[in-house]
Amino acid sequence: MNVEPLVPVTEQDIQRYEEDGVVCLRGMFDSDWIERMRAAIERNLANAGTLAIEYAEGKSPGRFLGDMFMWTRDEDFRAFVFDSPAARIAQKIMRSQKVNFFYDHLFVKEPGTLVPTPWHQDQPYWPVQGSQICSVWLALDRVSRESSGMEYVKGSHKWGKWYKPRGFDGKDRYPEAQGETIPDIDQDRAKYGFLNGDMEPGDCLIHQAMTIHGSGGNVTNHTRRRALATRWTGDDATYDTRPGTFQKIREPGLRTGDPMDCEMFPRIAT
């Protein structure tokens, strides 16, 4: 299993991330990682954690599962955090001296699951401030727009807007959260530039935490969409105790303004 990215992260990749808010890097994880994490995901699907949410429950055929903090209870997810190329990719893309692991987030959208992933920014959900905050979204299946491939609003991380988080299942899970209501992106698509594309297993998307993104349902009848998103913070990130952020597996023992270094958010690369 590769520890370093199979393909070097280039200055052009970094500049694209900085300008667009997202970059797709091809073939960064070897087949051993893909097979190991597929097996780990199957175990999780059979025995999801306490923070798991069935986003399609009561709304759609199929299954759309989200789960978090798998690394705290599964050795394969933990190995991915500490031993895979993900931390080095995040460190390079963010031009950061150090990288802290924030948390892992699993998304499985089975064939025929019509529930979309709503347009959103990540950072309003999270108890963290700063600009060096990103996600590495690893494809574990072939991904197309039809199978619920991710779509990004180009440059939206530069809008200076903070949009209120909302539950992917349509529930108001963040009543104390602050922010504007996100605009109806789909009703005015001509107004925006979009970035999307097909992916192969081992490809990954790296997006900045304020970039607006979402995806449609998985309208295929044969293609699963399994994706593992790992979240990373860099030099300028600090903890934020504001109300209205997501539920954590436990409290990290940090105060507002503290650096992210702690047992719950370990420093992986320096």
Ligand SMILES: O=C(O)CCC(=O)C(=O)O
Contents of the next structure:
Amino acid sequence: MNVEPLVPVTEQDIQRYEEDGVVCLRGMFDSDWIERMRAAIERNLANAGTLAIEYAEGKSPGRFLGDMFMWTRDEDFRAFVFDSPAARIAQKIMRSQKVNFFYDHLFVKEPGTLVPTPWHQDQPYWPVQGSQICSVWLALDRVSRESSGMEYVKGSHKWGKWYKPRGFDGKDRYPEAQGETIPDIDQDRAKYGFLNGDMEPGDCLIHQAMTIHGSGGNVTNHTRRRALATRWTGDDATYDTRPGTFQKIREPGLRTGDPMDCEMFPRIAT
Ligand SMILES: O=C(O)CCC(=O)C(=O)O
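Having seen the form predicted on its own, please provide the structure of the form predicted in complex with the ligand.
Whole complex next, starting from this chain.
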């Protein structure tokens, strides 16, 4: 299992992330990681955590499971946080001295699950302020547009907009949250630039927490779409107790303005 990224992160990758708000890094995780995390995901699908949400329930055939904080209860998800190249990749892309692990988020969209992942920014959901905040979205299957490949609105992390979070299932799960209503991106596609593309298992997308992103349904008959997103923060990130952020597995014991370092958001030695 590789500890270092299989391919070095280059200055060009970092600049692309800074300009576009997302970069796709190819072939970063070896097949041992892919197999290990696939097996861990199967266990999780059979026994999801208390914060898991079935986004497709009552809306579409198939299954779209979102689960979080798997690392707090499963050794393999935990190993991914501490021993995989994800922390090093995040640290490099964010140009950060330190890197804290924020949480892990599983997204499994099974074949024939027609619900999209709605357009959103991540940071409005999260109790964090700062700009060195990113996700490493690791593909564990081949991903195409048809199997719900991710799509990003190019450069949207620089718009200076803060959009109100909403449940992926359309429910108003964050009534106390602030923010504008996100524009209907799909109604006006000619107005925006988009970044998307096919992926292989072991490829990952790194996106900044303010970049607008979403995906379509998985309209394939046989292609599963399993992705493990890990969330990372860097030097300038601080905790923020504002109301209307997502539910955590437990409280970290931080106050607004505190650096992220704590047991729940461990600093990873890279
Ligand atoms: O995988 C998906 O459908 C959603 C991923 C996402 O929104 C994220 O990782 O922030």
